[in-house]
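First comes one chain, alone, set out as structure tokens in the form predicted on its own.
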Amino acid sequence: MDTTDRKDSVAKIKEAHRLLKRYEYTPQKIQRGYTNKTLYINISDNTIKSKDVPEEIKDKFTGGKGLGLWYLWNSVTKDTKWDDPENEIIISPGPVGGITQYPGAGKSLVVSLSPTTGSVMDSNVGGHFGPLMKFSGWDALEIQGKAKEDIIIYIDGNKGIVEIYEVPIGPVNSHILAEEVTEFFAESEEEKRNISVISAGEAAEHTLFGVLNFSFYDRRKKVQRLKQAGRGGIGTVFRNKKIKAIAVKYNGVKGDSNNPADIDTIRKLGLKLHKEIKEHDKDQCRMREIGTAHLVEIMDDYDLLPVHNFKYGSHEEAYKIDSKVLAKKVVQGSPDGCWHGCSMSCAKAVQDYELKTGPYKGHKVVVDGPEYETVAGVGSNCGIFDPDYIIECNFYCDTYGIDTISFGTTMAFLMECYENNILNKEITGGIELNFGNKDAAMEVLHQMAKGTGFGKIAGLGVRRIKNLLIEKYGADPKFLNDIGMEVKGLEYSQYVSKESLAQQGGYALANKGPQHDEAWLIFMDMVNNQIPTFEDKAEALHYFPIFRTWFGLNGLCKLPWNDIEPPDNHLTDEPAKVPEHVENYVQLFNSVTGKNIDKEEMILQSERVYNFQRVFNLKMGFGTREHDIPPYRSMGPVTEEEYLSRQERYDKQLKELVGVNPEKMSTAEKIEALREYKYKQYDKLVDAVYKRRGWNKNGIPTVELMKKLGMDFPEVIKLIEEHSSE
């Protein structure tokens, strides 16, 4: 859409919009990272009010994801469904979020009940919304209820105004909507950089894995770019509530807007990391050049790049979509941080990409990414090695509001089903869903956006599609459960975990489902052999999910922790933890909040919230051992074709690990023998992890643990006691 068309569209929206409610407030001065206020909005009756954040809740939940879990816990019952009005969407940046001196401090954490899992979901996202919301006077935004017609919520942090508008006309898809909402509220061209918009496109209305897009204004490209809170379908909740957009405006971001206790130390820590990134990133992860897409060739080299629904870990055509190719597509030479001051600059974009399909065919657009997860998910996992298709699919997933991880994993599953005659053209409406068919993948994506054709089935996600194929078409449950790459209802992110028992646990034991942001242990386990015993693996599966949780409590990105390392990090006692950076974070937290925690207290902060989230799963009917079991495809070969592709490796495992001679066995017998061994190994791992975490044999945190952590709320203890006696 050109500038004239956009102005005309905005003018029509201004003419048609209707103010439903205005709330005036005095923005709270931030005190050491906290405003101590939450903005609560119920869009069923347009209630808007300010809620205090008690010291006890800050002490127990810290902020960010922690606050979100606490508010959601108190808003839903065990019977609440994702599309019930009492379900909430909570957004919080955490106390450290918003500082401009240290890279990666612009994250927001979003919490809601998930359409895909039925339980609590958290998702982290970059962009400017969280910090601008905090500077507008709010530690968290809590939204409940359902609107009757499409609405826009607007927060003006300078004027101290919150407004709800009914907006019956205008676009929904994010690449247009973010621009028009920005135009709607900006009083000058310069103000656009101080506005951030949350939106979810039309596919979020028709699928279960819709995303939220958080915008940040790119002054050089003069466009609102988008970052995604992608996992678990929170964008679907957003559109189900008939929220079209949420916008925040705050003019006047400064280096001390967080009013930290010790800004000099924050500056010193930031300068040290900026220097490290400048000097060493080019030789380490190349975030400033290509971002997370640098992983494509690394994963392919180590047989970890998902190909054909995680059957294989590498492919001879992977070079066509590796970082060398993608680096030529993205814009180089401009700052690409998604929050002020982030010299990591990993938020890459393709500019003036001319679309070849769909409703915007022929339009030239800016495409954020592609990230590694997108390249691997919609690309190699579907057997498609075309960089232009990946960019096009990336764009449409974003603007339609679709999680590229869930889309890629679901499409790969559907393609394998098609190639095994579980699906056919009669079911797909004539679409030939063979691996490698990029036109078919794009057609399904466009159908998802409209909620038509086979797109309605694809938009259900892997778990519900499995059930549909079993119940309606008589498919083999064992085979579908083996190849359906989901746990707890969440689709797998894009790493092949067959040769890493620790990563199998990292995926299947994760609180929200198989997402790598909780525990990524493949290199420690498979490549470097740093955690050889069950106890070693259990310790890693205790520490790293807990440590990574801490970023989500504070509004921090994980990438500056270990995607850039001090050059002497390998000489430390625990290089996987990057101890110097851990100490940086301890000092950073203390310098913002004025507290005096050490790295043990840092872990304790996370352990409280991590175990609370496990009990929250229990409240919603999950959170026990039976929900921590991975599909066998994540552990070993399901099909004979798969086994034979790595026969030397698997035969060796049968000899050395299982203790059988494969020479006289059929391939089917080999697969079953290996399967039995791998499940026994996994069970031993689970026992060790539960023991290390202080959980019982069924995966439930003990009463003693929750008391020790100070999380012994009456309802928490009652839940644990009820389930532990079963």
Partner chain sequence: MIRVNQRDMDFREGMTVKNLLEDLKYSFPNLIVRINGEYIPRESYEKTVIKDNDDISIIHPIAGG
Given for the second form:
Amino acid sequence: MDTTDRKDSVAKIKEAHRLLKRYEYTPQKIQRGYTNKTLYINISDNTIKSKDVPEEIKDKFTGGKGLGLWYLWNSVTKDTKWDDPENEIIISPGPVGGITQYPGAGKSLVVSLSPTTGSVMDSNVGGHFGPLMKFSGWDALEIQGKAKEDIIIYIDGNKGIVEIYEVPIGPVNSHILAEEVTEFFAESEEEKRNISVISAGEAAEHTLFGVLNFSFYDRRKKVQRLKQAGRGGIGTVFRNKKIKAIAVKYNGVKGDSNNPADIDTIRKLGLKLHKEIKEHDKDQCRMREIGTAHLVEIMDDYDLLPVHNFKYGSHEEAYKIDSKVLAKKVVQGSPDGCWHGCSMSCAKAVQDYELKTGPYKGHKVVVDGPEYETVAGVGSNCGIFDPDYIIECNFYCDTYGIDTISFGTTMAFLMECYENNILNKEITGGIELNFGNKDAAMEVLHQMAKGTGFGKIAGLGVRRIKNLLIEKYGADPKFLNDIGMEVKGLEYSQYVSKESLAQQGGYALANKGPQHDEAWLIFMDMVNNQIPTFEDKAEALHYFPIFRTWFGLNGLCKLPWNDIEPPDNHLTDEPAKVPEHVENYVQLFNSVTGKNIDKEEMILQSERVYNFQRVFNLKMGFGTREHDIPPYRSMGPVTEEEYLSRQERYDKQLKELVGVNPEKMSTAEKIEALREYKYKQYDKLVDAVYKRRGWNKNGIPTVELMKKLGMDFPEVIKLIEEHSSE
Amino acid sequence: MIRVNQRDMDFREGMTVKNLLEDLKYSFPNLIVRINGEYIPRESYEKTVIKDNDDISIIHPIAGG
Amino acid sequence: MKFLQKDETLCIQCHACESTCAQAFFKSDDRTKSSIKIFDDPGERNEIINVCNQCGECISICPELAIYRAKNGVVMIDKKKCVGCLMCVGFCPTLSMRIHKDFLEPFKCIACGQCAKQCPTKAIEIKHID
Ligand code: SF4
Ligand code: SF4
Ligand code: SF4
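Moving on from the form predicted on its own, kindly provide the form predicted together with the partner chain as a structure.
Now the full complex is given, and it begins with the chain already shown.
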């Protein structure tokens, strides 16, 4: 869209919009990373109020995701569904979030009940919204209720104004909406950089895996760039509430806007990491050059890149979509960070990309990404090795507001169903969903946006499609449950975990469902062979998920923890933990809050929230052992072709691990024997992990643990007791 | 026979650390290689020759994707 | 382009330039507020005089577009736009961007030449090149 069109469109919106509510407040000054106030908005009756954040709650939940979980816990009952007005969307950056000197310190954490899992979901996202919201006086934004017509919520952090507008007309898709909303609230060109917008898109209305796009203004390219709170369908909740956009404006970000206790230490730590990244990133992960997409060829080499719905871990055409190819597509020489001071700058952009399909065909657009997860999900996993398709699909997923990971895993599943005649043209409405058919996949994506045709089914996500195919079309439940890559109702992210028992647990035990942000142990386990026993694996599955939870309590990004490493990291006792960087985080927290935690207390902060989230799952009717079981596709070969593709490896496992002689067995028998062995191993792993975490055999945290952690709220204890006596 | 990360592997006369990494397709950029406990810096992969019965550890020091 | 050229062989490490710079820029006697730095010990980098050469690398590092080349060729920081992220400090190839705990924003040599006037040996001099 060119500028005159946009001006017209904005003018129309200005005409049509209607102020529903205006609330004035005196912005709280931030004290050591906290404003100690939460903005509560109920969009059913347009109540807006300020809530205190008590010290006790900060001590127990720290901030970010912790605060979000606490507010949601208090708003929903066990019967609340994602589309009930009681469900909330809570956004909070955490105390460290908003400092400008240390890389990766501008994340927002979003919490809500998920449409796909029915339980509590959290998602971590860049963009400037969280920090600008905090500088505007709010530790968290809590939105409840449902609007009657589409609304836009606006926070002006300098004037101290919150407004709710009804905006019945205008675009919904993010790449246009984010620009228009910015234009709408910016009083000058210069102000645009101080605005961040949250939006979703048309497909978020019609599918269950909608995302939220958080924007940041890219001063060089003069566009709003989009970062996604991707997992678990929070964008779907957003559109279901009839929220079109939430915008914040705050002029005057400075190095001390987060008002930390000891800015000097923060500056020293930040500067040291900037230098480390400058010196070593080019030989380590090349984040500044190509971002997370550097993993494509690495995962392919280690047989971990999902191909054809996670059947295989590599493909001869993977080189067509690897980072060398993608590096030529994205703008070079100006790496972008998703918040001030992120010199890791993994955000990439393809500029002047001319769209080939869909409603914006022929438009030249800026596309964010593509990140590893997107390349693997919409590309290799669907058997599509075309970089332009990946970029186009990335663009439409973003602007329509859907999760590239769930889209990829769902599409790959549908394709396998199609190739096995479980789906056919009658059901797909004539679309030939073979692996590799990029036009077909794109068509389904456009249908998802409109909520038409087969897109309606595809947008339900793997779990519901499985049920539909079983119930309505008589499909074989065993096969579908084996190949449907979901746990708890959430689709898998894009790593093949077949050869790593620890990672099978990392995925299936994760609180919100199989996302690798809790644990990624494949190298430690499968390649390095560092955690051979069940106890070793259990220790890793205790430490890493708990440690990594901490980023989400503080508004931090995980990447600068271990996608850059100090040159002498190999000399440390536990290089996988990157001890120097862990120490940085301890100091950062202390320098912001003026507290005095150590690494042990850091782990405790996370353990509190992690276990609380587990009990939250219990409250919503999940959170027990039966919900922690992975589909067999994530553990071993389901089909004969899959077995035969790595026959040597699997035969060897039968001989050495299972203790049977594969020579006299049919492939079907071999598959069965391996499967039986792998599930037994998995069971033992789960026992060991539960024990290490202080949970009972059914995966429920014990009363003693919750007491020890100080998380023994009466409702928590009651829930645990009810479920433990069953 | 050599041991790599506590697993047996065939030995080839004259193989260097670089060859071994190529055979294994260990393309991760940040490796910690030790032969019989001794740290081998990246610059030496090409010139370090592996001997029969060497005990080699190749650690990918990363627990995050 | 205007820049401060150095000849380390002439430097007698008297630190007069540092005092002048801190005074000219910040009206301060605190030499750590100087944009030019003189090392008594050349150290690992084997350097006695460290000062910005106006190469402009930092212009492309700053996402805020707070760093620009002025008409006379000197690289300048617009403090109003700067958010104090210190990326330019970490990424300067010669480590000539300065910070001080009294200021949120970094600062650097603007080739004003005040220091050169005080240098007794002409170890530093303002040069113009195209
Ligand atoms: S590493 Fe990437 S995702 Fe993380 S904060 Fe930096 S730019 Fe954002
Ligand atoms: S501060 Fe450094 S990067 Fe910037 S112009 Fe001077 S020498 Fe170059
Ligand atoms: S410290 Fe200021 S001038 Fe330097 S890169 Fe950051 S915003 Fe730009």
